[in-house]
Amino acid sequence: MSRVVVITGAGGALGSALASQFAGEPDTDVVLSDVSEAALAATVESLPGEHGRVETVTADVSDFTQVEAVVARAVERFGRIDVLISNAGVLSPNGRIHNLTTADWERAFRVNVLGGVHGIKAVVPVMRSQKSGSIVLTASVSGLTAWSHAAPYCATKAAVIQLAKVAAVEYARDGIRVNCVCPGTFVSAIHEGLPQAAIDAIGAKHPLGLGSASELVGAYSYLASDAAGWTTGTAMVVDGGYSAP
């Protein structure tokens, strides 16, 4: 029987790398979702030639009904869901707390926190009926450290870490594992246009230098796999040493 993996936020750098990783794993079918239809199409185009069956659904994770539709499509097409990678997220504007608007905070919480909540709410009934499943949320090392001028992002990623821990406790007896990955800074589209000096400064904060999305996927692959069968409620840090000092 093929394993079925659902990935939200599949249109960004990390989402695309995750899609390639899981679509290329043996006996694995994937359902990919993103708010951007164009980005989602680009991810599908980039998938390796040899991969399992692929389904796509455009959805905004801040809207629970749209996340429900992603889950429903996965079940309709493949009959089950073994893994949910809740990866959709947004950055917050650069500014000190007193200069940020309520709208800035609300957008960060709607996508970064409620996106994860909606994914859990939508997929848990399916996984409970199977008595098995793995949920992996994308948090950030910013949820464990303090990034000046990025309070909404830091606060929401800290909330994602705690959400994973609480969900892990609540659903362990249902056979559902819940974990999160805390990436450091990796090269993505958000760095386009930045002066090289700024990129070098960011890289200097990571003892191993700036990472790439492809260097993060191993953590997700492990947490989603049977090899992590006794791992739940963890926040796996993959940050090139950023949080070590």
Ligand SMILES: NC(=O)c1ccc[n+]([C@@H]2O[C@H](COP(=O)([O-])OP(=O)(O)OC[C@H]3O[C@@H](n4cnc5c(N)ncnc54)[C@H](O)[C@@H]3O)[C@@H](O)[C@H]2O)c1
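The term rigid core refers to the most C-alpha atoms you can superpose between the two forms while keeping them within 1.5 Å. Residue numbers count along the first chain shown, from 1. Just so we're clear, the structure is a prediction, and the values are computed from it rather than from any experiment. Compared with the form predicted in complex with the ligand:
The rigid-core alignment places the CA of residue 27 less than 2 Å apart between the two forms. For residue 200, the Cα coordinates differ by 2 angstroms or more between the two forms after the core has been superposed.
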The other form holds:
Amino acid sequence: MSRVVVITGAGGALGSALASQFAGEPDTDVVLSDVSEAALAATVESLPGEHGRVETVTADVSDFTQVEAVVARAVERFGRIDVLISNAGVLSPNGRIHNLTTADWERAFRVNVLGGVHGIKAVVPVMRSQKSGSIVLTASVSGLTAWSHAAPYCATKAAVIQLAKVAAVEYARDGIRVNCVCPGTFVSAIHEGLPQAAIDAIGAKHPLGLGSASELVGAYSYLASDAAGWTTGTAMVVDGGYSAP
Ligand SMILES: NC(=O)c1ccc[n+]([C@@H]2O[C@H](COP(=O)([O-])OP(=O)(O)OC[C@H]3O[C@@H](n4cnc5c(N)ncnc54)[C@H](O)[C@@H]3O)[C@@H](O)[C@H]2O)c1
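Mind giving me the form predicted in complex with the ligand, seeing as the form predicted on its own was just shown?
In what comes next, the whole complex appears, and the chain from above leads the way.
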């Protein structure tokens, strides 16, 4: 029986790298989801020549019924879900707290936090009935360190880390592991509009320099696999040394 991996935010830089990684792993089928149909299509185009079966579903993770529909499609097509990678996320506007609007905060919470909550809520009934499953949430090193001018992003990513930990405790006895990855900065569309000087300054704070999405997929592959069978509730930092000092 093939393993079934569902990935949200699959149209982005990290999501696309994750899609290639998992679709290329042996006996693995993938369900790729993103709010952008065009981005999803580009990800499918970029998959390696040899890959498992692929299903795509356009969905907005901030809307629970749309996330439920992704899970329903995965079960309808493949009969099970072994891994959920909740990866969709947005960066909040650059600004100090007194300059950010309630709408800025709401958007960050709806996508970054509720997106993860919706994924867990939708997939847990399936994984509980299988008595197995692995959920990996994309948090950020910004959930562990303070970034000036990015309070909604930092606060929502800290919430994602706690969400993973609480879910790990709640569902351990159901055979479901829940972990998150805390990446340092890798260049992606999320940084659109940031001046190059700002990106260079962020890069200079990473002892190993800026990362790339391909340098992150190994952590997800491990957390999703049976090799991580005794790993749950962890926030795995992959940040080129950013948080070490
Ligand atoms: N790039 C970085 O430096 C960095 C660092 C740490 C964590 N992250 C996290 O990694 C994840 C992937 O980001 P990325 O850098 O690849 O950015 P990206 O912008 O390339 O990808 C994000 C994807 O999420 C999708 N998306 C946005 N809102 C959505 C919604 N409401 N519903 C469904 N999909 C939605 C976008 O269409 C996009 O394809 C995010 O959670 C981000 O916060 C990124």
